[in-house]
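Only one chain is shown below, in structure tokens, and it's the form predicted alone.
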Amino acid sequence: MPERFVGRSVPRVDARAKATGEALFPGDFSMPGMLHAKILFAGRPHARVLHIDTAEAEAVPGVVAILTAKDVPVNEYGLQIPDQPVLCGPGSSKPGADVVRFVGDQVAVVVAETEEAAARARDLIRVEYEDLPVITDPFEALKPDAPQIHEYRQPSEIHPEIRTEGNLICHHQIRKGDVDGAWSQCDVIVEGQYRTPPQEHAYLQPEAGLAYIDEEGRVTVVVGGQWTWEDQHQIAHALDLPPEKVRVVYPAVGGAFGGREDMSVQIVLALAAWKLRRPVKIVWSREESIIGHCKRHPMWFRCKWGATRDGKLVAAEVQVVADGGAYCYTTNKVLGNVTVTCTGPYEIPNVKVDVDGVYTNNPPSGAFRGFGAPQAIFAAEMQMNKLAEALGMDPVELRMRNLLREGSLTAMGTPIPGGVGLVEVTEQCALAAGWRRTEEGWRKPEAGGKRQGAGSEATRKRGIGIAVAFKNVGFSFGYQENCWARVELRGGAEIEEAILYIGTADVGQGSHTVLRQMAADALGVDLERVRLEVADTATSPNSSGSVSASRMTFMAGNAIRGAAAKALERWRAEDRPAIGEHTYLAPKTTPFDPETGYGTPNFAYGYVAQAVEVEVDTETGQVHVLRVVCADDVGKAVNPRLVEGQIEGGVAQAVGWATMENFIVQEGRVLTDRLSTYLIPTALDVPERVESIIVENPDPRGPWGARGMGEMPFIPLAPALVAAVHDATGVWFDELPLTPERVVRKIAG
């Protein structure tokens, strides 16, 4: 069947909505006799409750009920392992449950008729605690003589890597080759230690939700999020009922990136609603979502890299401590994909990685775009270009020796998947940056320190940097990928009418419009035709499709076209409707070996190369990014457009994370809890030029050649700012952000 739809930049499902206001976003949903819920956060990083007076509270006039940790039936969730309270306090079964480990832990929910009621009460709770030590310092979390954060911990047997041990989260390790006696064979050797800060979200609409009781008797929870087949039987588990007695429903959701794949207000809305048998609404402030939600992972670094004259890469020995925070969350996975990144996309004989995530009472620490790889890429590429500036060796050049290509093997000492398109990516995205491919090899444009910049002030220096990055498309280390999609066509003597059933959520990259394109090649039917029911527990029950790995596009396009396949045969058959449903069941991966690191974590991998121009103030220390070159492998653009859109946006949250935004927590005290404290990106502040550069180098498995992409352009930006930045100063920075500050200090020497 020829394509019709799949790629081609046709518009947006929901963008009349979204630009009109018709579009509700769960913050937006009210009902008749709504009540108010307000949460009281611990606002301490380590204490244990002894009391809790609601006495006060309850009289404020409209308080309906005070929730505390007696209220909840099972009183722990978690993505990983359930080692979060759900409220912290005593009165509950679960052992530690009445502990506060991070300032963002919730003790209790008021839930009054209005929310100023609620409010009001809510600060007159009265909690008597005894505070406990506090261990901000991973390092000093792992010392054997370390108070520990968690005293009750039980082994996992879904997850191995996860330790109980101490404050140790978990620990990854690869060994390859022989790295102790490979230093021998290297004629230049590199060492670094870098440090990665952790990011806030920065959601365009905080965490919000309306939980109630549906006419079927499901408790009902509208609201946010990435998984919604998750979050229900998290949910569930908590409150002690069936999962389908659980209904979880996505509408418009403003901005995810990773921090929706965990908890927020989820739990305490269901148990509310459920309670007291009326709609409960909750929406929480910035602050509240600042404090309240995971971050991305901050990561040390200790990297030693050698290589022969020529350019081969030998060997690489990679420390890594990640401070995970109070709980689990994703940790463990997260720090599985630094295992896998943090020697780069690169073919090195010679491997020693070990990765440890560590407890400490910091807020915890999640999933977040590019889900660890920001971070190891930073320090790999960080190494690859110090051993080029080492060799004398053009950046490109150096790279183009080393990169896995088909049949390569990883660090991990199994081939890479194919459709490899590392080599692809760097040369589209150097030969557009400016970088000559020679007969000597590859040349870069003019050295950018020796250039002034606008104006002809001397304090104003331009420099160019490149990096390359992968990161895996889908659920890794041997959990059987999967995604369930249901097809139901209605009509006569021709289709009339198509419902496509999928849980997908659209977080705000466009997947709905996604969805609807390939069903509508699937079927052969046009666009109008497609009707999507999504993201609702009710209609897709079993879907795992929903947005998280960079594995949308490839797990509920090979779901849609196995559904439709089935439909399309029923239809021929007459009946109707004609209903199919498939479980797409991707390729399997293998959890590392717990000694070598050996196996095939991952079944498909996206592939990215950046070239950043930057101008650079000495005097102030204000990074200026000019220019920034993406080329993306996708596979296939099922809508290029929205490839671009991707491409900008990761692009402009990279540089927020290189360059400013600074999010600082003191003794487990968050200090820039507001957008005033905390600076993300303006319109002044994203790259003046952002050139999108779509490669389609089919993956073999991928539905219409294509694979994940979301996360992609976010991953190697930093490096190749730092190395712009190097370029035009002749300093190495390697510590994130790059703060004027910072900047102007370090220049100084």
Second form
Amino acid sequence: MPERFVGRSVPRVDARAKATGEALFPGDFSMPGMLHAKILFAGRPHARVLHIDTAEAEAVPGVVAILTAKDVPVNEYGLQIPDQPVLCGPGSSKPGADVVRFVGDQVAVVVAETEEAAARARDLIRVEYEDLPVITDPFEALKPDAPQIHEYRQPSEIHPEIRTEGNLICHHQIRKGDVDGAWSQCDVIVEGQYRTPPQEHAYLQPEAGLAYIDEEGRVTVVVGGQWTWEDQHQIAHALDLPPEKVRVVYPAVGGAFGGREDMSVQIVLALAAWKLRRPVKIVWSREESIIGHCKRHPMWFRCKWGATRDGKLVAAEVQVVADGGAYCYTTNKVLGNVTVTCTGPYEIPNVKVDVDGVYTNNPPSGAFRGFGAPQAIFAAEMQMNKLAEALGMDPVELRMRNLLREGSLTAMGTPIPGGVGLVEVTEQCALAAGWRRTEEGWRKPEAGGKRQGAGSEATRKRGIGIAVAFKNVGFSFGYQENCWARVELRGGAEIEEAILYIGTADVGQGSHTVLRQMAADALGVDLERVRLEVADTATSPNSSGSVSASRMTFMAGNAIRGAAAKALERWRAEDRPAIGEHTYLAPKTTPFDPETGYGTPNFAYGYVAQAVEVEVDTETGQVHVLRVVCADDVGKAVNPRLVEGQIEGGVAQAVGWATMENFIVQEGRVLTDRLSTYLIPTALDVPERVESIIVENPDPRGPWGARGMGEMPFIPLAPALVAAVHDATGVWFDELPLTPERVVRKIAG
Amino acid sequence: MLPEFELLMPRTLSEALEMLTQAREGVAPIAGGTNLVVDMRGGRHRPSVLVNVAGLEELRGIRRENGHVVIGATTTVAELLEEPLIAEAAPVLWSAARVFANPLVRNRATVGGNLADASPAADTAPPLLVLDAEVQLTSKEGSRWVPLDEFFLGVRQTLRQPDELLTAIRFPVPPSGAVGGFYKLGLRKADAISVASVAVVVEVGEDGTCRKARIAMGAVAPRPIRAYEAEKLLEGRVLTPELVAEAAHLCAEATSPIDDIRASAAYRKHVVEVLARRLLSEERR
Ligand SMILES: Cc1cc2nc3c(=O)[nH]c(=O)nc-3n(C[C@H](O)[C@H](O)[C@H](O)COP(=O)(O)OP(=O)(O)OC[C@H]3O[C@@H](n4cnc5c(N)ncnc54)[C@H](O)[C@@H]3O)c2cc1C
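Moving on from the form predicted alone, please list the structure of the form predicted together with its partner chain.
Up next: the whole complex, starting with the chain shown before.
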């Protein structure tokens, strides 16, 4: 297929509208006769709702309805298992729905003529709670005598890794080779314990939406999300409606990063509009957003890795405990990813991994860019950097001796899918960052520990570090990955207009621009002729899947190619309009074997290496990131400028996670529920130099060779940064974030 | 949500002072609103009447007058940065303005509002303290000048009476030999509340002895404070590294910081000592 648009940095389809303010986000929509909704959140981490008295609240002028648990037809939802009540309280058919399990559980929805009336009434609802014991430490939660946070647990047929006993959400394990017997073959053994913190998505736009009954009688929800089809089905389930009666539309979405994969305002908005037959709008404040949606999983790692003197990895043993918070969300899948990635992108003959996800009364943990890989790769790459030190070997050299290559066996005992770019990204990153390839192997540049300036400046030290990562593209573990698209060609002798129907969300990453480029080339038409009809279940009734797992370019590109080929065939057969519809099915994957973890969990991966240069003020503990080099194997950059945007954005977000984002939860209560206490990087905190190296090593199954990349640039940053800080100071940091105070304490010993 | 309130728009200072006197309980002046509106949204402050002083001509402008630099109370932080007189005569204040909030807030935030709000972390306070600044409080009855150091009473408490406005800030133009600096340690490079801040001004004579020393610190006590003991130690002596280290230690001793989600009290004390030592050492060179 000739490449006229694929590979070019064409301007984004939404650039103009977003720059001029014309683009409408969910909070920007209004309708005549519209009502306003406010949510009463639980505000306490664990309690039984005994009674809800709405009398006083209902008397507030302008209040139209107050909905509670008894008003929800099927009071449950959840992306993996329906373990969360839509509204917590008595009178619900679902057992256990009367318990609130974290501060952000929703108890009532107040609908009123004005926002003020809704807020006033919300504050007048009297809820009688019986407080229950609060468990916030996952290790405590795992103890046999710990109170059970979910009393009525059901086994899941589709997700056998989900457990039903105690507070264990799920367990994954790998048994490859003989770890216990392998330690004797190791010349060096490194043991480490690591702890990674939660992270708030902090997307620009807090949750918002508008629901109404459309001209075809469907309850329609205009909202920000990541997967229209799945939102539609979860709403339909809770409202006990056939999916055709529910419509989900995404306008411009103000960022997602995984945080919009699970429901927030969708079901309650639909419920209110359906019951009241009037448009209902809601806009969450930042504080509501921060307590109301999931976080990156905090994790605890215990690692023991061994290698021979010449740097060949022999064995790795890893135990992981992840705090899943109050509900499952995607914990089982996130931890599947952790299982795959926690021994790094290396070929290791003996592997033993145990991963537990645990319920607590903390805010739920769920999807966040990297989906478990940033945490797992942090532990793995910390181990590798410490091993390099213990072996007296250059960290790049050590990696070169162990990286997965074509045909290498993964920890799951099966070959890594073809088109493996690990050696290339590592080499290119290392060379650009100043490493040299010598007769004796790779040599690190001499930044380490060097003091800067004189006088007081002598306490500023520089260092450099590197890390490498891989992560799956697309859904894993036996889920039949699929993506639907439809192409409609109009015109007479030539194609005048090509309409692409697809259910994908553009959450700011630029996916619609890329889909259009691919459609133009798949059809051989000019870009201007391709019109997008996207992110509306009314026009795209089938599933195109979630914008997550770095999957959309890969999956949608293949779906578009299929649909385009069929449409062109009909075009040649003189159909007007000529229509082609296609559901792309990715190669099959398999679940882990429950005992050994054996299997082929993924059909494609992305590969990335990063080098980070820092300056550490050893007296104040401030860490400044001076430079980041990121080499990312994207297979084919469909739009190079958008790839660079993802690299720069991913780096900024990961710098935040590694150095300053400090999400504090005490006894289940969020202390950092605003952006003045939960600090994310500003323009001044983003590293001045981010050098993007785009590596194009085609994925054999990717459209035009493209593989996914949206998550990759986040993943290796934290361990590379910690290695750089170690290079500067000689101190290892096993816990994030590297706040100045933590750095000073550790340096002082 | 913002609670309801009445907004009064005086055209002159005397009108404003009249409004302050007339109003019932719960009146508050509003300038940039960058503290007040946030506090009202969060329910921490519920004034029922706001008197907008931002447009008052009498409260604007930066000028040199009788050996003083006089800053109108509604001068914005952005205006401090643009005014050459500040950069030349009071680089310590200019440096604080540089790291204040973010460009948007700097365009609205006023110096008067920063001082009247009396947060322990107010960033213009330590530089103005080391400049020996005074604030002018004006009511219908007249005006009085109060040393800034006496103006602050405690956390968000000042000498200002409800019917008074802060109308101006003034400090003597420092002699040409005076040098100083300001450093704010926040948890990121912009738009972060100070974990600790230190301002220093010293005058060193031809013979190398310190004639006058002023050191002030933010976010390490219920109000912005001076380090009197350290100042006394330095005055009349040569700023050797040993003396500077000792003075920096006295600075830390003078603090009474708190533990909060940003930092521990111990870290704040530690940082104050580091920053004071660095700022004083830089002045030595
Ligand atoms: C995002 C953000 C970042 C910030 N960063 C910083 C920072 O880095 N450093 C810092 O120090 N502060 C910071 N602040 C706080 C605030 O911006 C400053 O304190 C600012 O100087 C307040 O001035 P204002 O004119 O906005 O005061 P307002 O909010 O209008 O008033 C503050 C208080 O002072 C009173 N007041 C105002 N003017 C007068 C007057 N003339 N006479 C008597 N009383 C008066 C008001 O009644 C009120 O109680 C920040 C605020 C925000 C929102």
